[in-house]
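Presented as structure tokens, the chain that follows is alone, the form predicted on its own.
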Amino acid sequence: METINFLITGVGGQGTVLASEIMAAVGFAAGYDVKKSDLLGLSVRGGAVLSHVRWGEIVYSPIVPEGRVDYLIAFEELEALRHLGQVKSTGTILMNQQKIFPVLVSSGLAEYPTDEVIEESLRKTSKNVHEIPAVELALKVGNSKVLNIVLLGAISALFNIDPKIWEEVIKERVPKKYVDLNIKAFNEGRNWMKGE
């Protein structure tokens, strides 16, 4: 059983360390040995947040070696080109439809990427690229803050685990209040990624 190496990147509030509890916890209950570390920038909110995530036979440890990412999963779109140098060529981008300007671009010190260079970056660095409505998508379930559970929704799509294992560890992890709506995003993900 090879290992599969997953890297998740946002921004600070996006949900993104919550998205690497439950991969991993999936990774375990799916029967995986699994490792996992968050890298949180200098301000929780509105900071880069980085967390890698190993499944395998034996994972001994949590840090995804230079260029051996499989997948890339990133919630905001100057992150996911940060970090395209970490993709192997046959790895697979899941990338949130989202810009938030760092302060040097809302400043005037820096340039924001333009769409076109977002657009060729991903496409030299992987032939799997899925650029997804996140945002759009929570939002038509009711919240702009489960785009994390859409993403996983839609990566959940590319393995043979049994949705149920993602249902229940999901359930286990947001608060009873939000899980129906987070069940509703993790689907909203699951069928936009199936209907690509």
Second form
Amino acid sequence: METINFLITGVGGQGTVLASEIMAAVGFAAGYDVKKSDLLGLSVRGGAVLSHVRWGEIVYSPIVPEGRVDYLIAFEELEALRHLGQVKSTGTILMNQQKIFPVLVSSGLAEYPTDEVIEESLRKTSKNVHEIPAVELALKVGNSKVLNIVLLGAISALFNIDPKIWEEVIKERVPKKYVDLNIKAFNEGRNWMKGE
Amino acid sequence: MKKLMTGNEALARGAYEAGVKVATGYPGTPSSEILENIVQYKEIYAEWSTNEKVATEAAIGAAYAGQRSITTMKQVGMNVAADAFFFAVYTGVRAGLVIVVADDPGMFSSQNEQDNRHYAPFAKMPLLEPSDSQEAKDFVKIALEMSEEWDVPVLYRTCMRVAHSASPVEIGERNWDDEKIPEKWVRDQDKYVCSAMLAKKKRPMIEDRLIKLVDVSNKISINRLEWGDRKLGIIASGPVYHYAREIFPNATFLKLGMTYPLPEGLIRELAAGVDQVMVIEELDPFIEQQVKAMGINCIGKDIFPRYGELLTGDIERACAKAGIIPWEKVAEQRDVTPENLPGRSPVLCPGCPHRSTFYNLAKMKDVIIVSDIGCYNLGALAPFYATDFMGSMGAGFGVAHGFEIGGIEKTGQKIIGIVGDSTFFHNGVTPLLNMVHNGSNVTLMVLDNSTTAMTGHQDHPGVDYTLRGKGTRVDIEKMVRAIGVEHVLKANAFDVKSVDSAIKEGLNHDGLSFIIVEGPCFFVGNNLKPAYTVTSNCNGCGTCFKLGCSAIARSDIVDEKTGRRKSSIDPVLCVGCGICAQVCPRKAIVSTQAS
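Let's see the other form, the form predicted together with its partner chain, since the form predicted on its own is already up.
Entire complex below, previous chain first.
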């Protein structure tokens, strides 16, 4: 089989690292060889975060080679745009509909790309684009912080992996008192994707 | 049982399984998580030491005491530690000693790029390099056994892509008698006293050992020939092996886990068995130069870059240019990303105690700000642009003194030296002693946020806890006064005026001034307060943007008189430090508690 390449990107504090851990663990539990690599900023909040996850028969490099991303999972719109060049023309993009202004933008030193630019760039990159209102879906189950699990729920709908495997992996990695909330978030995302 | 682990988690597990009893280090990306994982194994004594030299000496002493020991550091920390491990090559050890260094090709979080493999021939010790998490675990045991068999510390070089990548690891158990007391120490001056007279006697043994280690390198299982297509024979180590394997699945490989001394026999066998040898390595031509010195022709840095990471795309591009692979095979980015996207550089967090200092410093003229390494180096970036220099740990004080004795103040410019609290203990105390002794007349600042923030909030001597529990806090003010600094000032980091007046008083004082700016990092201080909000008094003057706080943004509401967009505060991001309210000239920012 061909190795499946995921690129997960977002802003520090959005829960991308946990999401990449779960993606790797699910692939591993489903029987794939798995490698993952995180590129973390400083320990300060608000920097860009990037994770590579690869599932395959034998995976050598932990880094997805340039331009060979099968699934771009973007937690933030500007960070999605930044990595479009990595996506294969046959690749799939899952983008959380959320704009987080970098300080350069909020202080008026730079402009955030317009919705037109965002839409056009996404269209140019791939036919398979899913724009997910993950914050809204997360709030619906009770807390905007679980937007990362909503997005995982959405991507889970694209794979023929038993949802129980996803749920088990999530349970192992979130605090006990938030297990129910996270499972709800997972199903919310999964159902949204199925209904799309 | 197999488990997904990062390289740093696996290394910690390897130390546990291999019977390590003592682990020391100083935090530094990408090495910090090694000790943070080791501390979960209660059988191992673990500590954050004050700096890498102190950590290395502690691990050396523990190995002398008869306990398997490791010390960990980031790439530039190796320079600080060097003074210690050079002598340990002469003395040898009583139990295994592994010096772990995490390199940073690509300079993701370091002030310079350096290839620490050079320290192996420089200090004359063997070198191992893991390529993934399984090896990160397994190589600890191999290194410890090699250290004991050859009575020498072993250099274990990992790097960011091993440290922060995860892959499956076969977990084992710890087969170690933790109750065993070390054997009694017997004085052996010929072995352990490195006076010139005694150390000199060991020189021939050290050279002889390296020659014998070549044979070890030829036979050790972690150096292996993987025969495939005979046209190309690739020598690779570390994560580069995996990138290269993916590009050349059918080529012949010499996969190296031990890269010093090199396995000359295996290299000659490879060269004899293939048409062309190619060395693919990140950073310096460390392996290549040695292969060429053996009289073996090889492709290497004539086609591959000498700096930065050497990822799949980089290797493919170099090979395509050289005609080794067709261009169609090269992984390249597609041209679909819009141009001129705004960057997302890191900024001081909402509630950061450093904000007031750099807000004040940014307004000062004719002052040279000699800064140092830590979160406060973000004072160099937008919107502050408030510092003139950043180099190495402690240089914020040491270089400030140099500016002074270089006579820069004759130009009418004054000097401020800045270090953080952890940096002060790490290497800021010795330049301070030097300045006191030599009668310096500069202003020094310690930005004391009660933690080593940038690397993930580790302890240091200025706090009352250690990696394992309770610790004794060293009081910076008492210490500085004891050293002989007379003009010591304190400022509250969350009071902009207090910081401003301390800096001015320091600059006006004739003689050495020492300012301690106190205020805990938000992540250790538990200082969450109700958020602040912007009232209709705001006229969009933009003063609050000079604070570089990610909780403050321009809103879409335009002030009628000024025509400028008013400020707004994100109630989720704001932690209520109130610094913006202090600087607002129209008193338009108020606490939601007060309103």
